[in-house]
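Next up is one chain by itself, shown in structure tokens, the form predicted alone.
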Amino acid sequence: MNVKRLGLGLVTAIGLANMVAIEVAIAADEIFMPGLVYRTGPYAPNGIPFANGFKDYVTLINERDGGVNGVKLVYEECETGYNTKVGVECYEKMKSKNPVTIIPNSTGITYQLIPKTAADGIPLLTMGYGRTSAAVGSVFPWVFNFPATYWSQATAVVRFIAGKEGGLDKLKGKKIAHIYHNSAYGKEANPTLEALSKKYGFDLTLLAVDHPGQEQKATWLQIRRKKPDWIFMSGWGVMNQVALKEAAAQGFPMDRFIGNWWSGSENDVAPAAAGANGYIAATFHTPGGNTKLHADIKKHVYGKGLGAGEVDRIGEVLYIRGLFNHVMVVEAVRNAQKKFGVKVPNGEQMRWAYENTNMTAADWERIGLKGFPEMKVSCNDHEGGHPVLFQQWDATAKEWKVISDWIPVMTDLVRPLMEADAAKFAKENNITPKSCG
């Protein structure tokens, strides 16, 4: 036997095991919750806390509650590296295990999985990202993008800016620049911003930044020339870090620089240090780890040595967002179990549960997230009408602080745009919209 060759073979096998999902046997009385994650690749610093939130919530439910109504959750990760092709391969690998929901964790992967999950009858949860018009449930019955979409977020950002300027009528003549990741994700808000620009009379400049976002000299030359009153950014990963450093170098006022909810994590502001002080970001959940849910995670997960990451990072924005995703999956499982009298809901039962989601103040308090706003989903509204919150970075305290009330989105402007886009998609793909009564 060649020991050296055997050793190399073992190393290779271990390496391959780390590159793909580890096979997990799913029993008939267990609930399978897959995780399409990216702990590697250019966006790993953001993907890791998100994935840790995913895993820790499943661990909490199993350790504290013994599962959902006594039914154990089984969690399995598949590494995508934030690569669309690999993400689709992960989906194909996972779907035979009867997942209750697929969370693609990427707008690019979302677009590819929309037709696949519809054909396979598996709910697709794209919380705060993906295709905005998928909120129209009659055309996209298997896609759910609550609590809010990119288009709705854009209206809340403009409303926030208007509040600082003295009202929506004061936006006329103002200059707003949108710096965006040159991808399906980054471009998603542009149609809404253009509609808002026409309606309120502000001058809109659209500035694309190519992946991964390290080269922005031309972008900031444009900013220097245009001299916008406000900057809105739809960035991701290193792009956000570079933009904040460039803004600080130019002396652009940080309290007039607003990131979307994927441009407002600790990872984005830390590299700019004091230069990021005052930077603002949209969010659909409160920041920080001082909730009952976090206390339970410390006790039942990290207290038992079962945490996926570091306990002092569970209050970070992207960790909370990972938690929030699985909170909603578990709530849908509970609703489906109750409605249909089953232990392990199937895809159709989970779809019903999502369409009948109605999160009240009492529900949020039970979960341990007291103070979250009501969210109500329906057959034809898969977004849920959730308002948007704004947070500001305090570089001295090294924490995000809430600086607004929950700001309502402009449904009257956004919904017709969604319906028009959904109708176009239906026509192009020969889809007959289902009746929602």
Given for the second form:
Amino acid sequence: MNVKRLGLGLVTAIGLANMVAIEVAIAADEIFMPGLVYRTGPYAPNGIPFANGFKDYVTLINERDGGVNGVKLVYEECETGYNTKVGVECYEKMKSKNPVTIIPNSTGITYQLIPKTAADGIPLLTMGYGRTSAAVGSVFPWVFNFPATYWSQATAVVRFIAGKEGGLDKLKGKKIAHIYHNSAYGKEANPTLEALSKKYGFDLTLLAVDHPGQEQKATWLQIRRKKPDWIFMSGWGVMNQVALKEAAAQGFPMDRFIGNWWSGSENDVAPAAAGANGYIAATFHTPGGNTKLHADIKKHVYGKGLGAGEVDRIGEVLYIRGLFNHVMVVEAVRNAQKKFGVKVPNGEQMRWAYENTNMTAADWERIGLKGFPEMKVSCNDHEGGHPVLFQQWDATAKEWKVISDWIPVMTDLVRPLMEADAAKFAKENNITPKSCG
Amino acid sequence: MEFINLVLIAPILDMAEYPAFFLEVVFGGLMSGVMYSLVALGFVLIFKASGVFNFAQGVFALFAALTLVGLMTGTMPFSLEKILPEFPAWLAIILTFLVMIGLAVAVERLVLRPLVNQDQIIMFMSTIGLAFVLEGLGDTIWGSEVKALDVGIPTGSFNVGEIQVQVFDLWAAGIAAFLVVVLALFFQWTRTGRALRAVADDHQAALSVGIPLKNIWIIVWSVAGLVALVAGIMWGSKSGVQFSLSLIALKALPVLILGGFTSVPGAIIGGLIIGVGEKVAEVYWGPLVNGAIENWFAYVVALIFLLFRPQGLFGEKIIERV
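If the one shown is the form predicted alone, what is the structure of the form predicted together with the partner chain?
Let's see the whole complex now, leading with the same chain.
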């Protein structure tokens, strides 16, 4: 062995030893929470507030509480650009650092990570997106999609419309159009809407819009022709903004235009300005930034100059959704620490914690998000069976206002569809469903 | 038989049965086509004068729109605080055009001049780099949230018989028509315009007769910047100003394939054909395959034309002797 080789070997060995030391340091003393985010690319306007919510909540817990029961949280972002392939690369990069949870932040990435996280024993949290049938915990033990899924949301939307029309029996003969992003995400609600259409006798029109949705004239010409009584939209990014402008220009009544919860942010209504007044969107949490948690974030995060974004945007819908995700991760860490007596829970312990999630009004009061949804997750129900709220845009006040109670979802219709889809997935992938007792 | 009926007969019967709606679809297609033409024009101008396919043209439109909104809302570059005076739309448009001229000078100095006489593919690659730089720069200077843009173009709609006409579309068509007339006059009747065409034909020959190449490039990139500004205003008014605005370049590609890379009238006629073709296809044939066919159908239309006219509708036929 010559000196050069010896030197190279030593450098390599020291490097590897350091890497191992860093891994051990993270595993022993800190809780690693990766963020698969998209601060660049065409969907960045939505990805940025989401990512800021992720980061600010971690900063808050570290600054205000000194971590979770004294254990510091370590947050690291990986930029996906909302690209599925890059998202998978991010996962591969992050998984060796023992993340307590992976939040893929995209339905496309979710589909790719479902088998990978199951094999690696890492919980996958897909709050309000991803594969709906992953709510069946016996087949998807590592995936959690509480507090509600696309299919449940679709039933709540139909129930909301029925409420405005005078009852579910009054839906017969009504026309509902579903304008959807032509992607795995956008298509998720279609089978449920078709089942509801058959059950309640309304006429359903499905209209796909290709990525990114900058041009939608053909779609809105078909709306002109069909003259639907209601429009439901599953859009994302610029597709939402253009749709709202087209609807306003065409004179379609905004209080009969309902977006799903990814079509109901401040970004979506901004370009249409006054034209968007009265637009309705589903949501799975209360809107607005006047909570105790927001006050804490202002004091402990932005007050110390540690904020990820602008303080006047922390009341926005997508920022709150980023917070909500990390609130649930931190609560699961807390529960796992308590149950197993560990500082840094492993994947299996976190999985137990998610499966035993029971968020009560008192819990939300303690966290500072009064009015957030109560939910109870179980071994076989990873959705938590939670109802949906509806909010309406007030263009004058420039804020979302809640206009409904929590609308119950049609579990009796959705759950069998989920179970059938999960069973099909299990058969195709040779998965033996686990027993949930 | 049922298949033939579904694909060939039923859509035609549908058009015949509801002629007013068919006319509305055609009109809507023409209006969309005008918007595509606006984007395609920027490509054509630069290709005509320098033989460069400017991959950054969509980002130019985005950058122009971001600058315009920034000036109109009194946003301080980089810090994003709204502490500067808010300029009225007309003044902000003029100032933005000046910024685009500055950008053209920078592009000529930093990107094009060092690459004179290099292969076209090298020039093309440099514009890809330029696109990424400008996108990042725009994000850093003006922020990446969705911004509403309202320069006062009227919106709303009115009915002509059963056909609904959107006021914004009419304005877009009028502005595009005005721009094309101005550009046509500029290219055909001004000394600079003739010099531009000479440079497009042959750099070396143009230089040998005393045409200053660097000035010509600055002029043509500035004009393309103006077209990008107009496209940015029209598209940004529809969708808000955000980064997906740069993707409007994708809508120009089939127009360029169809109309030719060197023809201003080609960009206009090509845009109109693509606009009408994709809307009619989406409305009448889209439902047969669950919709969303207009994006790829535009390329089908363009490729069918290419089978018969490889140089595009109005492109120059190049004959190279061996």
